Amino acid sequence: MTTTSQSAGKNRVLTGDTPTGRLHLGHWVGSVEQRVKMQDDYDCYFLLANMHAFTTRADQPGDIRQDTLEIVKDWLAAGIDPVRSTIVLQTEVPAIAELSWYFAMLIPFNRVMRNPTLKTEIETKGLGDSYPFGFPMYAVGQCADILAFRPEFVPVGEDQVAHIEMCREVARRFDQLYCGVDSHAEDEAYEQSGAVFPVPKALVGKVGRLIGTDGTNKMSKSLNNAVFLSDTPKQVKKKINAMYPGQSREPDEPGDPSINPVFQYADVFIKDEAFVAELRERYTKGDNLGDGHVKAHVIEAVNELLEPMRARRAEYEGPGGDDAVIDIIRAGTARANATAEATLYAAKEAMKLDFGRRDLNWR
């Protein structure tokens, strides 16, 4: 059985974001930068997981809709090209919802609840026992988000690796149960063994966990410690200048860069590695290098990164900007549905459910 994990000789990539607000520097270094770089060499699908946003914000449909548009603007600003890549709106791909149902039969409930990412979200969002049934279900749905497009790679942040591992388990279980793939087969041999679903691999960005401007927690909108890709130069300066350097010291006193979160930003965003090494050495020695001096270099580097993004985003901020974004979403989702429907039919063939094919005249 052939799969669609390759297009025009390119291996496929699938990743995306849940619309919870604008993207920040943590998203950039964790996944978005990698997505931008992969567009020429891979068949890229980028998913707007707006259905998943309803698991905790079902009473805020208007906000979810606007956040969905804002994320697309951030993607376009960051360098995602809707011609080279396919932008997918989750709620308009019915194959995802149907595959979620089938996959839910293949994975025990207690396995879903052992997912460390899910457990962490329940704790950090203070959901207690009040979360809807759909909240753990979204972890299964995320498997369908990915496998509907049969990718080889899934670029993610470090905290999402557990989700990808569960997706890999679901792919193996389906292929073994319905396609006769040997349970001892190597992951790379699944497609050659007649599998519907390849076993995807997680690709973690160069920084798995970027510290937020509070200097302690991972960067997050909900913790109010984020530098957004759409922030103005003044906002970037204010946020980074407010970061606690992990210690109290004078410029001529020795410091410890390893406990100063600003140095993580220096390592990540300042392009000149030799210059960063010099800053680190001077800081350690107490060679008349204050924390404000280091921050100034970081601010300059971050604004240099964001300036072209601000310019590209401005194209979609004025009158007609949202309509242009919606047109991009529609065009990408139409292409995505062709891929996802082919996957769904292949899965239904394997499950002996191939009683007919539907025509999605989506527009």
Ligand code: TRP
Given for the second form:
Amino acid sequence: MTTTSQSAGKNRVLTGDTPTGRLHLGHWVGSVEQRVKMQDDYDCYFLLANMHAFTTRADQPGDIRQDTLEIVKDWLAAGIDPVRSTIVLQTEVPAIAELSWYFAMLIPFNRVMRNPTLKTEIETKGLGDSYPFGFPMYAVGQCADILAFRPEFVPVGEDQVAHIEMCREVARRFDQLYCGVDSHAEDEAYEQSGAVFPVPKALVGKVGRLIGTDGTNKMSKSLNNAVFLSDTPKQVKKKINAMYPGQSREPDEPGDPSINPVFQYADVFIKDEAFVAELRERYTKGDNLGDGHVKAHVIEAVNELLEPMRARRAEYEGPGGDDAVIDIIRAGTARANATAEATLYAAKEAMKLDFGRRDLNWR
Ligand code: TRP
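Same protein, different condition: the form predicted on its own was shown, now please give the form predicted together with this ligand.
Next comes the full complex, this chain leading.
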């Protein structure tokens, strides 16, 4: 059995999503597109962070369950291949919960509370000071989500980088305390120095922050400014056509593409860069280019991206669709447990907790 970040000659990748609803274009350009590509070259683990969903929605177990299934449908639609990649259900990987406890001993409470991603979330979700203990705990849990699989890379959106940084600190601390790794060792040297945990690296997608259809905020389900991967062609058209182009102008009047959010979409979704450059030039000059025209090109490009996703999603939308998704989750989670248990016992051995070994045999 392989116990390092290498498996079958491929380095490992882990990332995940908290099931909060359907995935949108911001998720696609921020992370999902990269995951789909990485499947060719890496041993990929994609985690359903359903335990984390309980940090803010403990009173909605039914919704969390349904959101979990939806997100897998989005992944499959987007091109995640459950044969080559491993889909992991967080709540059925006990090694993650156990490692969370050990890691919680290695990180100062105040360090967790200073985590800027947690602070932003407390603000934007209006959690005030009434959030549960488990809310900040999830950041420690996320270190365990990652390290249980000993990946080399963690592809994430920009907002997650602070969590990955904390995870890197935890890995170094563990390896220094329990594996005798020198505190001056380079991150890359950890594995050769007897570490249990490699120091993983965040990989941020090509667009860290995709603007929403409101033209001002980051695309987000809760702000009602998202184009979902599962939207119909009609919904895509309606949402993009309703966007304010940042200015009011006639087709023959000069315009400023840099304050028009539709141009960010043009840059990101229209593949032909020369064509986008030409649109930009004509818009700037006022060369008979209306806002409706720019939008029409963007709508076409977005629909071209989403069309194959809609087709793949349709396979799981009829009767029996949820059961097929659950089978995929179970098969992936069984594989994931083999990896995570191996990590857990390597960690316990390093911590002198080698009192015996359970056989999980999860099905
Ligand atoms: N916190 C991440 C989010 O809300 C989801 C997540 C949980 C995750 N565990 C992870 C991402 C491990 C990367 C690695 O999007």
